[in-house]
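This document opens with one chain alone, in structure tokens, the form predicted alone.
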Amino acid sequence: MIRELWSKFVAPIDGPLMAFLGLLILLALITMASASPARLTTLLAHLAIALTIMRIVAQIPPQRLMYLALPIYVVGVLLLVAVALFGDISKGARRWLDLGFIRIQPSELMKIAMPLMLAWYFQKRESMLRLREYFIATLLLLLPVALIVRQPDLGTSILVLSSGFFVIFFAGLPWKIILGLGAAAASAAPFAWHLLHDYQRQRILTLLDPEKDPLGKGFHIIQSTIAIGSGGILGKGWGQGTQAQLEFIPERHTDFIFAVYSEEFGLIGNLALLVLYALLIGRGLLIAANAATLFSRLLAGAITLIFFTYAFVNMGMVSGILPVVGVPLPFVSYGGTALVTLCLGIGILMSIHKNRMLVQK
């Protein structure tokens, strides 16, 4: 009986990964209790759902995930098309789809569906990878990204694009092509400027000079950088951050929760948070390195670097070194959909680790 319970509930859980995740969740609860106590109960409910999904996914073998990759990708793209045709408009963006009994944001699904699909594609063509395969993979990536950019949702499109690029990179895309694409993107930047929406251009201009509109477009960045700087080395203490408690920090429970955390726990707290993210990412990359198949290695590597992208972009925009693009701080920011997506990724990593010794034929 005990062995059966262990096999069903405990064995799929990777200890180090769960420990790092647990510490991040603890920091999230502590910070949320200060930033927005009224949302703490809802955050606990989101956590319960996300961790349940994580445990379920951790028990699904990577082989079965591979079989689900193509259907999930196709459904995700069809839902994005449905959003473009029938989606609800909120704050000038068409990102949500009302199914009657539930309202969903299909672009969130693509953060996992995209690396699943490309890992499946490269697994099927493992013995014959040529430039043609990388080109087709790029088209598979750009289709959903274009649909998400059209909504518009720059933050999610960056995350989906990154998740797909990481798979293509780990699959062996030559460096000369990567450098060539980078040079082409840099040279095309002046032309891309005219393709951006007005609010996207404004965010970039605000990044360069937030003082130009201190009570309007630059308010977020100015207040968040003040909060980070005022935290000093040791921070002001839990619940003592003036920028947060006096509500100078907009979206302090979601995208800008890092500013609240920095003000209250200072540089020492930030270093502790960075170490936790580094340990989580390092564990994920170790799981990827020891995976049994190309599919598992590509998927684990891409999911792990998605966590890095989340953290890097969020901390960068809150610190004023990147434009504000609406990316949450992973496992810390309030938000049910993002939390479920991230814990689903953790569950996949646990599944790959559990089945690392299995050899597919």
Contents of the next structure:
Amino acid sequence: MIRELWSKFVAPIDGPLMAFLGLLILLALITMASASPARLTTLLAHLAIALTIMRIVAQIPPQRLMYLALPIYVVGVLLLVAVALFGDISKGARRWLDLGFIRIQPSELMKIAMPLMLAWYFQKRESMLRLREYFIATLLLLLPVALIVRQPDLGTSILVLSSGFFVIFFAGLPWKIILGLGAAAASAAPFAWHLLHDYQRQRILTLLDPEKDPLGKGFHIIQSTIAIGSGGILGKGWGQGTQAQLEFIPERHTDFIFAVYSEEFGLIGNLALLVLYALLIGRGLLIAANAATLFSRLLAGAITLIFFTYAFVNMGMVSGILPVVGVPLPFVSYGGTALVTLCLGIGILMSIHKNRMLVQK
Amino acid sequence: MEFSNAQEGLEQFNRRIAIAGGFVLICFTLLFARFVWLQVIQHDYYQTRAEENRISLIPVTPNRGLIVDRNGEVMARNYSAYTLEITPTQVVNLEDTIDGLAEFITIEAKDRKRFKKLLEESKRFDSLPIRTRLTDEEVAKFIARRFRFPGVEIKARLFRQYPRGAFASHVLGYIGRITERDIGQIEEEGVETNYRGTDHFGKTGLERHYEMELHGTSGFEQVEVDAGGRAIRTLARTAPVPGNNLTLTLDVKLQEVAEKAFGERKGALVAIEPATGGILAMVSVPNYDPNLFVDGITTTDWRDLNDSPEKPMVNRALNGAYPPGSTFKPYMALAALTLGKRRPEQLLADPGFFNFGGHMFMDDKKGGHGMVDMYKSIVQSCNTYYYVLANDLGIDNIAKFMAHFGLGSRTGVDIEGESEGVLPSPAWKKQRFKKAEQQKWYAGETISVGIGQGYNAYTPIQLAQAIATLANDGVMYRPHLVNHITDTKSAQKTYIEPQPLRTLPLKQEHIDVIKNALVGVNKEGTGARAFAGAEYVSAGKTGTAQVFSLKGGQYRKDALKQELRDHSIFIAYAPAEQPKIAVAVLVENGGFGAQAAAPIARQVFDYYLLGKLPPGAAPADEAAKEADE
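The form predicted in complex with its partner chain is what I need now, so please give it after the form predicted alone.
Zooming out: every chain and molecule, the one shown earlier first.
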């Protein structure tokens, strides 16, 4: 009886994906216990909620998700408009919408709604993909991205933009256009520079020369590279990172938690983490390759590459090769919303994998 | 067709999945390369930087050396007290913070004012005291509310204390918070590291001259700090070495007798041991309480001290320059003997004036002193004798001879800022004035100089050094206040070995003539009244320095305002046969030397030579002892 319930409970869960996720969560708990032990309880609560959502989503077949794609997208865009009009300002950015009983950040929703919408759109137009379709898809992508950029929230807009781009890429956007866009982006960079906010420009300048303002804008990046570098090959040991324990690393439980991890577990620990992410991503790409429909292929591929984007941008910025943008380390950084979004993505992947045989059936 | 289309689409998709996979691997390899760069290749560099972050060297201020008198009585010491300090850079709103603290700690208006002044003078990252000497109760109250006041701390600090207050303040000087000027000196000495944790510096007096001795060597604490700079734990500690102690040549009890002898009068006194140059007492009154300066003086106190017409901040013994008046005469006589211009027994008829080219130089005794020889000229202080002598010697000879006695040049005493005084000569006048007609030396001016008036201006310490040199038969020492410096660590004593500066080119028989006359002054001359009944033989010379030129009019003391009255001067030594103490006393606006200055010298001698206290005066500690019994 219990065994039956258990097997029913675990049925939609993908073993390898769950194993990699479990190991990542374990690392997250170990690191949080060192970086900010007081937050462990809340982290466990976040995990419980996120995993529950993952389990629920894993049971929803992709076809159902398809029906939800358009409504979620429309609601998401409307909420973003509402944020632009009535949103709360916190730390100089208008990101939050106060609905009276709950404060939500609609841009977070777009990280999932975006690939869902585009995958749905390409599925609808499957047999007649021409340039027009890619163009419309691009418009669908740029509308919410523009709203998020305006908030301003560079981190989230990069994630939403890339999530949409991945769908378009997997949908077969011709290489000529990709290369053309790349060239155009490169040549437009000087103009884009003027469109950036002062603080965003500053972050890029800081990346190029953090020592220019060591106690001000360069402080984050200097302290995190010191933490990583001083960790050495084997690391200083759990709870022994002086940069972390003496609070030299800012935001050490959220965006900069990688510096804490890296200082205490060294190059070996970093390698383990990279391998773990690579395995998770590899599993995701495999699921995408084996998915039944174009919708699920595109969705699975895009979601997997979002995980990659999170991981790469975060580790890149903490180690000082990318500008500082607010992107957490996936499954490790403290933060309920991001965790829920990420686990939602895992749930979708699991659902797609369970339903891969749909057509054959 | 559709099937192949779909097949083609699937193949394309799988290709792109593979490409994405490859891209992910490339990016992760890039990250890994970055980690290898940071954690393997650059590891040592970042390791060092992390250590630098973590470990902070905190200087530990050494205890300042003590200052004690020749008998070991403490004149400057330290005590530990709690201060409430604010680091302005860590405080958002200073006013609010101070108001908040004032709710449970007494912060008076003067504390706020002083803090404001410190704020203006301070370096950027200093923590500055808003209150000093907190009570235990106040400390407890603050600690309970500490979390409300970031940037505010309680610190245990050592404070300088001068236990006798204003007593001997011009000798001791005071310390105050380090200012730009002090930093300049610290850099000049190359001792910046040693002063990293120090916030006080000697400003005047011995505290300034012996700053480097008194300061000591800072210790260092290696502390682990967090990003906020708060110390987490101490890793290592090098103890500070306390500053060296100064033992003075000064005798506190003698100093007390001398200061009391002045009463309410202004003036200066320097008493020197002729055989060593050691200063036994150095008085400048009125004085001030150096304790006021230690925590940072309030603006009101500072203004009171500076603007007072009594000028308590001026060390008259070193910076007051006064005409020596008749105390100049013994040296004039000695010059005459040395240069062969007079024999002691040579007589001069004094009609009561000296007519020099139609200008009458008056004697102070109407009708004159009659027939005057050298002895009588000194004992009775006959002006006419010296008018004629000055004219015979000439200004150049006078200036050259007086320079031997150190008049008009700094003595080199161990206190900063000594004045040079003025030894007048044609050369000096040429340098002093700009206009050609002012630069010219007039023969009449030599006559005034001959009786110690005119441009003559010497500091009391110069007068004391000169009489000590005469008492010591022409062997001259540098006057000094410190007898020895004790190294607090090794207890080794470094003595200030008194080396004679020079031996004056004088003949003993000439010196004896003058000394004999000086004994006569106190026995039967102008000093006789002050020294009546003394149990020892003393030598002295009275003098009166003109403040106000009477232009031939009659000097009437009561008709003149106090500040225009003459200064009373007395130089003396005793015992005459083997001098143990030489003294120069100056009482501002005291009138004739015999009236005001000579009795002070008598009290000083009586105490120093016989241990006799002036009637009605008992040193504070003996009075306290009696009260205990």
